[in-house]
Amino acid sequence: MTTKMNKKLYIETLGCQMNKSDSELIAGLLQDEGYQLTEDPRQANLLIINTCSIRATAEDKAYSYLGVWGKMKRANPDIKIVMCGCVAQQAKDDVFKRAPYVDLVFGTHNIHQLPELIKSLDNEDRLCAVTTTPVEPSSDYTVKRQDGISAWLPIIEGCDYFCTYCIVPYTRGRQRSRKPEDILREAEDIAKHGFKEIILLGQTVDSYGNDCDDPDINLANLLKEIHKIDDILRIRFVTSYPADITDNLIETVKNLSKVCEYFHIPVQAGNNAVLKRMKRRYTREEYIELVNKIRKSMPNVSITSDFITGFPGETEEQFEDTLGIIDEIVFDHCNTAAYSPRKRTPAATWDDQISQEVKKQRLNRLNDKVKESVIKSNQRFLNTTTEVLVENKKEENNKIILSGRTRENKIVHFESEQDLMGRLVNVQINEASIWCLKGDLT
């Protein structure tokens, strides 16, 4: 049996910010049980992989990690191997068929049961704990956050939209908003521990409160309450669903000084026929109108997005419409991916799948178009002075090199004679590349 003195935990996290936030909760729950985090899997006797199933490559990567860990377990049978996250939620005990050396599989709804599940392994060879409804947590639990300036704060989980390509409603469940008082209590704790920026998380973050009976529970009002916390300098929120961004939310972001002028709004495609088949609930014209409305309210706002290319049935002409919307909007950044069929989603069953060769070719063209957009958006910062929250530092040739983010979420590098970590500073921008801005401290 593992003693408290040698309880070493390693967590490998794949996927989105929500998964990373879940891993912080997992680390906190097990820290309360005497486990100590290590960054070296070879030093751990409990190995956990938190998985992502948004694309096949992410799922394959998870099993690749498990294969390596299985070899480690053969050399040291006392090691316990755990799979959790979206792949676990979907695959359940089928994981054991593909990776028989795994000891525990638990789903996205069962995180708060983890301490008891780990203890149960003393009496079980293998254990699968995957439920379709969330297990309600107690009010007293620890979140072991990564060191840094920013902290993630989940406010809503799941999704009600069932886009035809997306696995999230099946792995994360239907939309569930956290209680405002629980969120605010956690936000106060984040500030108490020295973090300067809070990033509110949700698969559709601006849907917050839509599943509640109280109309006063919404993202705009939540932002106003978090804004009152003295030691927090900045607030962001991701990811937005276009149809849920209200005029009230836009006005709130504009008026609250701590809330950054930054919207991540996935569009996924620039053609109405493709959007309809994706079941995205808005048109190209409505998306452009929304962006224009936000920019009219906040001229310096940053708009970022997500795109999928090679969706079933997508024609060359329809793909050209996607390239065209990037030119029209000029995004500040975009995440891109070739369509990947996922089990249980409608699009995976359709006959008009696009070949891998065409998807790869279109993805390359899409990425080239995004690069053009990003460099154009970055160049608007040249010869301007912008506010930067300092997040990182390194020393080079007896110089201190600092980096941080603007309110618009642009990365900025600059030199300094002193450590300014966690401080808001002004930087004169004199260089703009695809990946970052560079400048001088003013």
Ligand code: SAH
Contents of the next structure:
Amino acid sequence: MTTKMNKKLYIETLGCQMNKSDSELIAGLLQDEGYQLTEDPRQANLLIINTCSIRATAEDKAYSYLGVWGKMKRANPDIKIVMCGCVAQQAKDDVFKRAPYVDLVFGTHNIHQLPELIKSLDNEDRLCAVTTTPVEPSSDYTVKRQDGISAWLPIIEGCDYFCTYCIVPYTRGRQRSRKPEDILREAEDIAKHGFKEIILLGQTVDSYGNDCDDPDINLANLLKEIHKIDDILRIRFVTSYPADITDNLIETVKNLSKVCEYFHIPVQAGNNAVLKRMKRRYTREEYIELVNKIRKSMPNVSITSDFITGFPGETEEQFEDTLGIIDEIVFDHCNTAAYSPRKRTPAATWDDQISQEVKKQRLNRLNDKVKESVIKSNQRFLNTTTEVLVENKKEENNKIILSGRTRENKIVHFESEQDLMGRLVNVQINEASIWCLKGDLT
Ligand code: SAH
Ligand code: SF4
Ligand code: F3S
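Compare with the form predicted alone: the form predicted in complex with the named molecule:
Every component of the complex follows; first up is the chain already shown.
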């Protein structure tokens, strides 16, 4: 029997901020059951892996962690091993075939069932709880947020877009906007706990409210409400779907002083035929027009993006259009990846798959292009004074080195005599590399 004294929990989180936010919910639910989080898996008697299936490499990583934990369990059979997240949602009890030492599998819709599932493990050898509709919380619950300056707050779950390469609509289900009152209550609670920045989360965060009858439920109005919370200094939102950014949203970001000038708007490719086959609902021209509109409204805004190389059928010329859009836009940061066929998605079944070699070679070329773009974008901060929210500190040679982010989400390092954690300060930038900016407090 596990006593309260030795209920130690370790969570490994793979994947996007949604998963990281879910892990904070999982930690909170289990803390209410007497579990204590540990950073060392060897100390834990409950090991949870929150998985991602966006690409094959992410899925493989999950099973390789489980392999290591399986060996630990052979030495100590009392350990319980749990798999959740996007791989679990799809694989269900097939997980037991590949990793027979797993005790519990639960899906992305079943997080609120976790406390009772863990209790049931006392009487059952193995359990699998994966439903296609979300199990709602049965009572009040706590989220155990990682300590820090910035807190994630999910506002919309799932996705309705079904891009032909993407697994997310299958692992996270249909789009569901949370009620504004629930979000605001959580935002107040975040402020009460001392966080200074709120990052609103959603796979298509700017579609917030599109599934509600009330047209007043939208991201712009939500930002206005969160803006009123006194102790919150900054607000961000990710990820935006290009076609859902409205003029009203742009205007709102411009007008609200706490909302940072930062848009993460994945374009995926710069060629219209590829975009069409991906079932993205915009053209290259519309994307460029959108970015120009945002920049016209907020000249120093950061625009970041995601790209996929070697989507089925992508020709060399089409790929060059993707390189071209990077030159044309000059992005502030980009996530890039080679296309990975995902089971159940349409593009995985198409005949015109691109070889691994070409996908990789294009990825390298794309990454070189992205580097040029990011250096250019960082250099625009040289010799300017910029507002930084201090998020981290370390001591080096008896000096305090602080770091934080600009409103445009650029990382800045600088020295300080004082601990300024959680404060907004002004820094004069005198160095710009690809990774970060450096400067002096003013
Ligand atoms: N909702 C966001 C992206 C979510 S997934 C959007 O619509 O833009 C995060 C990123 O993973 C995507 O932007 C895409 O670039 C990448 N991705 C998704 N599926 C992929 C796949 N099958 N292979 C490679 N990259 C993929
Ligand atoms: Fe995936 Fe497309 Fe939805 Fe983004 S919009 S989560 S890429 S299906
Ligand atoms: Fe991965 Fe699931 Fe996020 S597939 S990217 S963890 S929504």
